[in-house]
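Here we start with a single chain on its own, the form predicted on its own, put down as structure tokens.
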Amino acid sequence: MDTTPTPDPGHGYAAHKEQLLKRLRRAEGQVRGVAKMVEEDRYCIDVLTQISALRAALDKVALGLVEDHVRHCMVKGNEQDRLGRADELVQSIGRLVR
């Protein structure tokens, strides 16, 4: 039995769809900023402790987006359509946290 879950065109971030795009604007500068302190060989520790903080902010991303999907993707739909998705919601958190 194939659970894929089928196409929805609404996805659960559309409503904080701006205020996840500064989030992803905002960690692409700090990814910028970390290969500009490579580039000026700043003290590892520095970069390091640049590195946590941009993980901690993909990292809410990411968790807003689980969210997201849980509070809208995986109401809609049939038994089978939300099986699918909560199977790929469990490897997509899989993927997170390795």
Second form
There are 4 protein chains.
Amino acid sequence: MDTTPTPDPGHGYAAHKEQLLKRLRRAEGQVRGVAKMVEEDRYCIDVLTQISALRAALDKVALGLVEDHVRHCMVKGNEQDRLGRADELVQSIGRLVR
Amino acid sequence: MDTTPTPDPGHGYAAHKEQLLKRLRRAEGQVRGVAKMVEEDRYCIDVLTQISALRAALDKVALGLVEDHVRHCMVKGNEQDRLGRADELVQSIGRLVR
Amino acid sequence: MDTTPTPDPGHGYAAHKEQLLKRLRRAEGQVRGVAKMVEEDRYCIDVLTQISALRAALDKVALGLVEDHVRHCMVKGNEQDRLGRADELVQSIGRLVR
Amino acid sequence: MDTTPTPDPGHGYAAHKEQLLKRLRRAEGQVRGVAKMVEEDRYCIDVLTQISALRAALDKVALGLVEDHVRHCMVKGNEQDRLGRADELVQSIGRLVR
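If the one shown is the form predicted on its own, what is the structure of the form predicted together with another copy of the chain?
Full assembly next; the chain just shown is listed first.
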């Protein structure tokens, strides 16, 4: 049993965890909705519109995580920790931008 | 009885329907996987990496649909039909690019 | 000397050529403006804001070209030509989306 | 004489200034190259390919700036400063992702 209050960087989104899970459940429903449209042979442009909406929703989730992480890693930890996280963060942003 | 060879734009992805549904089921599993990571308080950078992978998977689905649609709407239908679909397609691409 | 009015696919944007050139000249000015900001050691977030504006301007140029091309290649040429252009177009869109 | 360790946020990219300016000059040349292609009525797909290359080059510049900024604002300044910059950074990333 771990009860020590170690600085756990995984808790950057702790305050928004429920909101995050709600958004992800909604995104899951959106993916199912897209699959249903395909099953029903719906018009491809309409399917694409729904995929774009899903992508926008996921981008919002991702940016929320980036925000929590930036606000977290800029505040907690010492300089050395922050430098290490900076590299991870930049790589992560690079994957989102491309 | 309809025997005219009317273009049915909904069937642009007919040939890839099973592949498309398989990809969407996988994407649904990916969203659930991301939600599980959040539930388990996993490190936000790792969650972001999975969201980027999910986004890339959805982009692939979207581009597959665009491909089917372009190949379909450029072949079937008369000039008038194609012009109408061109506008839809361009708007749809605009939503994907931004 | 080539005087034959062959269907030249390069003329998809002929009607918008002046508008296109004007936008590109403006984009060139924007790049120079960003360089000037860097030379003057301006704040990096402000430089990033200008790069985002430039990117949005270039996306608009790209989407305008896609629109002209789609409207062109869906109307001109025979089925065979259109199929060939469809592949190019989809690859081109793929490069824009990623 | 200023001996206070005030954080100067404008110097995040100081170490890469020359590289940055070189990249921006190259990007300026790329925009001019695209304009020349349009003037010469080159094929729109080829123009689009060059615009995609230009966009990729600008994304690289932007990510370099983000990296310098993150490494800078995570190291210099006090907690209060870092929190303020965190918001700016997240907004800036949001503009790049969309």
